[in-house]
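Shown here is one chain on its own, the form predicted on its own, set out as structure tokens.
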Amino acid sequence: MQIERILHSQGFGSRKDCRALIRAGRLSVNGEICDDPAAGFDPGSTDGTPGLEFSLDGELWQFRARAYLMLHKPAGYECSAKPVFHPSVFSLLPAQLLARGVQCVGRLDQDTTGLLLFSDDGQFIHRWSSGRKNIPKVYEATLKHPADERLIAQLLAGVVLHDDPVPVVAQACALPAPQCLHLTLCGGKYHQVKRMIAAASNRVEALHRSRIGGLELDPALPPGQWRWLEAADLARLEGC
């Protein structure tokens, strides 16, 4: 594949833009400057695995046919490309990924922190954001009032939300501390964690999502930072 096509596919601008930056000597491939836009290279990837390695203005990149990312979402960001009251989570990603059309896989409230996935793969987005797929997600809630086993019993038995007569049941619950609740849900209702805990006569003061499926938020990833999902991460995601 021509190197200008490779750069274009990775979000580095239009074909014309990519030709210009290559001719300007800003691109290195496998450690050597490449100034020929028509030079051919094997991208080396047909999915989300890393392929051809190249450097643009000294920054190292690898070709990926599909983009799969995790972000450690901080509080105070909206999961929208057109935010209303707070900055967008998309402002935490590089322009190249935005140009590729990556989207949030599901959403988190602006005051909720933790694991947020992104992709430009429509099937992946649909599968992992659909509330009908019963994908377990683990949330860590800081409670306003100290709780005991009675709260766990309520959530495991099911609580009724004001807009749905069918009880909503937690898949798993744990209380590592009286005001720290770990809750596993398989649904996707609006504000579900906060509403379930409110229905059980308590209140969420802070909320953090730590796991989706079998994939946990990378503990080495600081708030506001992102990284690629590698093959092992995608395998863990499937291992619910």
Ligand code: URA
Second form
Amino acid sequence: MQIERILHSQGFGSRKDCRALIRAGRLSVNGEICDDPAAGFDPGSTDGTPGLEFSLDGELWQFRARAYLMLHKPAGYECSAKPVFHPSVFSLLPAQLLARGVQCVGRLDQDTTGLLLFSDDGQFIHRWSSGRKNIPKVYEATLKHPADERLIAQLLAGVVLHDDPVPVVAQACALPAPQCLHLTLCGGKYHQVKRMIAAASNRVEALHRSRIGGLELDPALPPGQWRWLEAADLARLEGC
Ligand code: URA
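With the form predicted on its own in hand, show me what the form predicted in complex with this ligand looks like.
Let's see the whole complex now, leading with the same chain.
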């Protein structure tokens, strides 16, 4: 594939922009400057795995036919490309990823922290979006009032939210400390955790998502940082 097309597919601008930056000598492939936009290379990947290595202005990149990533969402960011009150989670990603059209997989409230996935693969986004009923997600909620086994029993038995008479149940619940609740939910109604806990006469003071499917938020990823999902991460996601 022509290197100009490779760069374009990775979000480095229009074909014309990519041609210009290659001609300007800003690109190296396999350690050597490549200033011919028509030079052909094997991209080396047809999915989310890393392929051809290149560097642009000294920054190293690897070709990926599809983008799959995790972000450690900090509090105070909206999961929208057109945020209203807070900055967008998209402002935490590099321009190249935005240019290739990555979208977030489901949403977290602006004040919720934790694991948020992004991709430019429409089928993947559809499959893992939060409204889907068969995907467990683990949340860690800080409670306003100390709780005991009665809260766990209530959430496991199901609570009724105001927009649906059918009770919503937690798949699993644990209380490692009186004000720290770990909750596993399948499905993703609007403000589901906060509303379930309110329906059980308590209140969420802080909320963190630690897992989707079998994939944990990488403990080495600081708030506000993202990283690629590798094949092992995608396998873990499935393994729930
Ligand atoms: N449930 C909530 O209440 N908020 C979130 O951000 C996610 C789940």
